[in-house]
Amino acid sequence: MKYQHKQIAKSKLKSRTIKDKAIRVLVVLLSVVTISPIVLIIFKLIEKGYKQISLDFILKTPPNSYEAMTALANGELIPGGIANGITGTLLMMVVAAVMAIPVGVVTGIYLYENPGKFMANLTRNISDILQGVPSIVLGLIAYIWVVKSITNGYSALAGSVSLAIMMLPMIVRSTEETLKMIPVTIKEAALALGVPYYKVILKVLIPTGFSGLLTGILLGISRVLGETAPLMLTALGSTIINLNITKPTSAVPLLIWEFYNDPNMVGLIWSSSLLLMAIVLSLNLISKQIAARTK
């Protein structure tokens, strides 16, 4: 009888071991299938775009179609670069961050402090809805609000407004979720010591959850960094380096779109895409490192 029980136990153990190995192999295969597209994209961008990457590519503005065609005919690299796109992207990102970060963090704090109130629930739902709105719609809203009513023309400010609206939902929700992870006892201890409410927020909650807040902000920035559609309706683009927020300006995604429409600029498409991907990838890796340290 004992021998039979041992045999049954060994049989069950063997069956479970086989199932475990099969599931492990399946998980590995599905993981490889999941990451293979991004690996292939990165490989293709590096293969096609690394030749144009140089100091001139970062410091100079794009050539005209004739200069690019002449260079290709002579078997040379396309001259010029995307300096106007880099400066325009940085300008709009800074202005958008200045608008979105304070509003997003304050709204997230409000949602955390008032979880069951009608206005908080309404704000949370609107934030979730806003996160799913197509970027072209947000660009159209910025066009109506800023381009037609404030600057009376395309501008970096209009582009920044559209990007700020896109960043807001992620900053709001990440702020709320980060504050929820902070032990309530920390807040209660500060209040018990007689610390004013606004100081509890500024001196206790925000510093304690700073890493999580910064992660949400970086993810929000990387989310909008490659957007093209809203900028086509707001910033329009510029062939020169522009640092005036009331004037049309370029951006790396806009330049990629412009290069796509010119067959002589194909080489710059790959290089611009490679640079943009490297920036977005760096921001995501930084945010993951910050999140890991927070945990």
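Residue numbers count along the first chain shown, from 1. Please read these numbers as outputs of a predicted model, since none were measured by experiment. Rigid core here is just the name for the largest C-alpha set that superposes within 1.5 Å across the two forms. What changes on going to the form predicted in complex with its partner chain:
- Relative to the superposed rigid core, residue 17 undergoes a CA displacement of at least 2 Å between the two forms.
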The other form holds:
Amino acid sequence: MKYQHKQIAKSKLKSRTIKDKAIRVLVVLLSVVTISPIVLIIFKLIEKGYKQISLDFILKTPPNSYEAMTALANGELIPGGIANGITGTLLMMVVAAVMAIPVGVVTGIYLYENPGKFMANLTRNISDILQGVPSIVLGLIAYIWVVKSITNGYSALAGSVSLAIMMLPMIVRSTEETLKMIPVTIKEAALALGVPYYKVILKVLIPTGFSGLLTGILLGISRVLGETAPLMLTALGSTIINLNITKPTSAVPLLIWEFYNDPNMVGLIWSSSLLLMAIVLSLNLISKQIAARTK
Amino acid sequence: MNDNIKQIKDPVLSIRNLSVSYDKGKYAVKDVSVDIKRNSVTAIMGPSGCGKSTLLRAINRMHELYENIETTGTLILNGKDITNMPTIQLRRMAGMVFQRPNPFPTMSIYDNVIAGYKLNGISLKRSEKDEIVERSLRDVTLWDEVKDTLYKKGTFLSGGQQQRLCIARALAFDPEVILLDEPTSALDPIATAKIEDLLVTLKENYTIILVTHNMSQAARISDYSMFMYLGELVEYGKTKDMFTKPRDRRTEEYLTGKFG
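The form predicted in complex with its partner chain is what I want next, because the block you gave corresponds to the form predicted on its own; please supply it.
To see the whole picture, the full complex is given below, headed by that same chain.
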């Protein structure tokens, strides 16, 4: 009896070991599948794009189609760069951040301060729904609100409005989550010193959760940095460097779309994508660093 | 109970008919009237949920933050009615120290001590600040340990040091009373002993009210003790008397470990 029992245990052990190994292999395999797209993307972008990257690429505006064609015919690199796109993206990001950060942070504080209240729950749900609105729809809204009625024409401002609406729910959520992580004892310590409530928020909670807030904001920015669809309906694009928010403006993703549509310029899509990818990746890494340092 | 009130002359704090209720009709503290002796350590004891922390927090009106908590009764601190006093004024007179050390993580040791001034926007001269910081840190016997690292973050200190820093932060306002809510429950025995010694020295200049569920701590350092049960103040008197001949059966049962 005893012997038989041992036998069964042994065979079970064997099948378990095999199962265990199989699962291990599967996990590793699936992890590889998960990370391979990003590795392949970066590899492809570097392979195809590195030749075009130079100082000119950052400082000059794109060539016209004819110049690009000549360069291609002579077997040279396409001259010029994407300075109009870089400045346009920067301009719209700054304007969008200026609009979205205060609204988002204040809304996040409101949600944190009123847990379980009807209005707060409603706001949170609406903010979550907003996160799911297709970006092209936000572009349309900004077109109606800004292009048609404020700037009377395509403009950087309209682009910024659509991007700000996209950033908003992310900032709201990250603010609320960051504040929730601060121990309530810190808040009590300030209140026990007689500090008025609004000062507790401004001088204690926000500085304490500052890195968390910053992380959320950076992730929000990096998320909308590559948006193209809403910009097509709002910022439109421009061949020159434009820093006037009421005028049409280019952006890196818009340029990539334009290059793609011009057979002579198509060589520039890789280097432009590489640059965009580098900015997004470094924003992600910076926010990860900030988050890690404060834990 | 009323005998107890009469015993204490020139009390620093008089609590009259204090009740605190959560929601409607659920009392955490029921009709407590008590006088606190100046320059003494008064311990509030009782089993978990007896309302001892609630009573302590009612003194500096920490409950006002919560809408569903209702407080009734009168509080007289140093002859002044503090029931409706602006909280900034009240909390300068009644400092509070919590269960877990909670220095502000973004501030240096120096800034933590004068946080009450800083956060309330009270501007001080550099020399005044230095003086307050040194006096408060000396009072809590932390000065010698941190005088070379005043500009480092307060959170780098050990748990016991952090708690002494929090006491220093409360002392910086030069309060009448210091309210401590189980200040040693998160500390090791050595740090606890230091804090206990400190409280005994501090009573020369301040009045200390201490919530503790550690009976031996109450016996070691307090001059007066309250025993609370189910929101009621069951017994109040000199600690020596209460521990040797408790008048109420519930006090005796608690002190002898029959419940708690």
